[in-house]
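What follows is a single chain, given as structure tokens, in the form predicted on its own.
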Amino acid sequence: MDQGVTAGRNGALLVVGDVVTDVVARHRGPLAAGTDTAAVIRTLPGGAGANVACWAAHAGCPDVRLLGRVGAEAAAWHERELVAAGVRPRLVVDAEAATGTVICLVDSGAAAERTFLTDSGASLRLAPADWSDALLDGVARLHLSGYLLFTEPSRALAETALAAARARGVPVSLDPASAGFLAELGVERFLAFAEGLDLLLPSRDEACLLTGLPDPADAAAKLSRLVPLVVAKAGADGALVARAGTVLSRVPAVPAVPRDTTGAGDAFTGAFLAALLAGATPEEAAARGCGAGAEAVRRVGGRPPHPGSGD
């Protein structure tokens, strides 16, 4: 049995990834070009890496750590929000770039579909100089946000972190993060990096893009010939768990009426990793992930409620 993939290990979860400020605008119906569209707008903490860390803590992982990079103007706010969520942040403050910002346009109709306008800012300026192998002390699993691969400095950081983890025998997971940016990066470059992973958590669209196959199950199966464990997130269709070229299980979604689908995939990933570290099987962990995804879409923004907030 591969202990890094199928069994819990005593130790922390270290997430390396993006910390951004989300401006969530919920509107109903199409945007009115050239004039006003009424919307409910909120400014919230976000970022795929930070969201995963917060959802892992929310799911019960007792020691969640996060390495990220922010601008000076929002560093204190982001640190407070992460600590309040139960995460131990190590935020590098960028002296030259502002904190990354994402404008999330959310159609408040039945599908709650969202569109992102992304200014990565400081978040993807993480570089190898921001890494220390000591970050892995006491860590049982490393998770990398796929956004790291989309700029040269942060891709070099991801390669450094992956090599350090492999040298210590720490399993490494990655969420591809964005089908749009993935297409720009190039499938071959992504797959070359993925060869060093133990676990890949793509969305349905990302799995299909990475394999060129139209069926998510076929895509997950093919990816699992490259990465030992693949868990493909399929939204309202649940999740697929694949290993060694075979889909082992189809985990159903938890029904939910969505308000905002921002961060649903991050919620799945965080809860999945927390369950895996606690000793769950991949199928059990995927069920936990589906539950967290359902909780996420009922909320506005990409984070879980703070512990004890009653939210």
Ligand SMILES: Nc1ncnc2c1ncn2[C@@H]1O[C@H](COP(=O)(O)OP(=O)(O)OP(=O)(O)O)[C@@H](O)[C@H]1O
Contents of the next structure:
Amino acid sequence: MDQGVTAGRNGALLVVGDVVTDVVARHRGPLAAGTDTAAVIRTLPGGAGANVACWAAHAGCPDVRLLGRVGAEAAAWHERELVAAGVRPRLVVDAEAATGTVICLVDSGAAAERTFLTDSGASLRLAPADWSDALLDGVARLHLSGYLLFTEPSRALAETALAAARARGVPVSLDPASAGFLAELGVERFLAFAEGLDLLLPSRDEACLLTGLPDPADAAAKLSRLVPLVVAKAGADGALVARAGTVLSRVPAVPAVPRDTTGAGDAFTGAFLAALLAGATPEEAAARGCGAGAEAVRRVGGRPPHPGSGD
Ligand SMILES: Nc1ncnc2c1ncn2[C@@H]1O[C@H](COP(=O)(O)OP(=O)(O)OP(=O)(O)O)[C@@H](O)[C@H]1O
Ligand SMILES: O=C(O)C(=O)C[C@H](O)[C@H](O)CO
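Return the form predicted together with the ligand of this protein as a structure block, the form predicted on its own having already been given.
What follows is the entire complex, opening with the chain shown before.
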């Protein structure tokens, strides 16, 4: 394995992150006041953290665990969906907040671009009290969803989990979530946290925002001076793998006609982590990530199919 990144074979992947209900609405053209009677609306399980866990299991990771927080009204459904996807969930049930909901507006035009309206609900109420160091028993990698960093108490939980993993020598990766959220959080604050990671998986927009550089390759290279391995996701252009200040490879996307791009980044990340844990090189893992990203954009919703999911 390459220097600086621990492969961590033969151990579990623990994902800590958001578990939400997605209401995916595909509409025609730009939204305007009025009625679109041809909209297609589906309620699906989602959340970046939960999606990454499901895609890692879909990619063959034999032991994927997830720590998340949901409201009582949808806890049983989320638990069932995660188990059916091959994930071992530890869902904290919030007595006071409902499960987070994301309205995913998907333009049915050629690029299938989406807009999210997010109410994180119980998800970002994950708190240090929900953490126990025993969650790391048998874990070879901890992956954190970037959403955790945007508010308290989930930011404190992320810091607790990061410190516990580092104390045990467990490598920690993070997917920054969204450029909009990063701008709100503040780049300096994010980078201070990122120093403790061994792997960062930003989108190209997030990489540019974090560095102030307009070119995604320059941005990924610069970030890789802070975090040993940086894999920047670049939509239909695939992904960039950077290490020690240099872009080592550009991995092409797998051609796909997109239907809904929700969860493409989560699919990439889940498959990438599964491959890395199975001993792949970062370049091989990125190729697996691109395969999963293509699979995700061809589907509606942010999760992979599983037996019983109806597709
Ligand atoms: N139009 C596309 N055609 C083929 N592959 C795609 C397309 N869009 C995305 N992908 C694949 O999915 C991966 C992740 O997509 P993208 O770069 O859009 O991630 P992101 O911006 O983090 O995504 P998200 O929409 O989940 O926030 C890409 O690296 C690529 O491999
Ligand atoms: O951007 C947000 O608000 C999200 O939480 C996006 C998640 O990836 C979404 O739930 C997709 O399943």
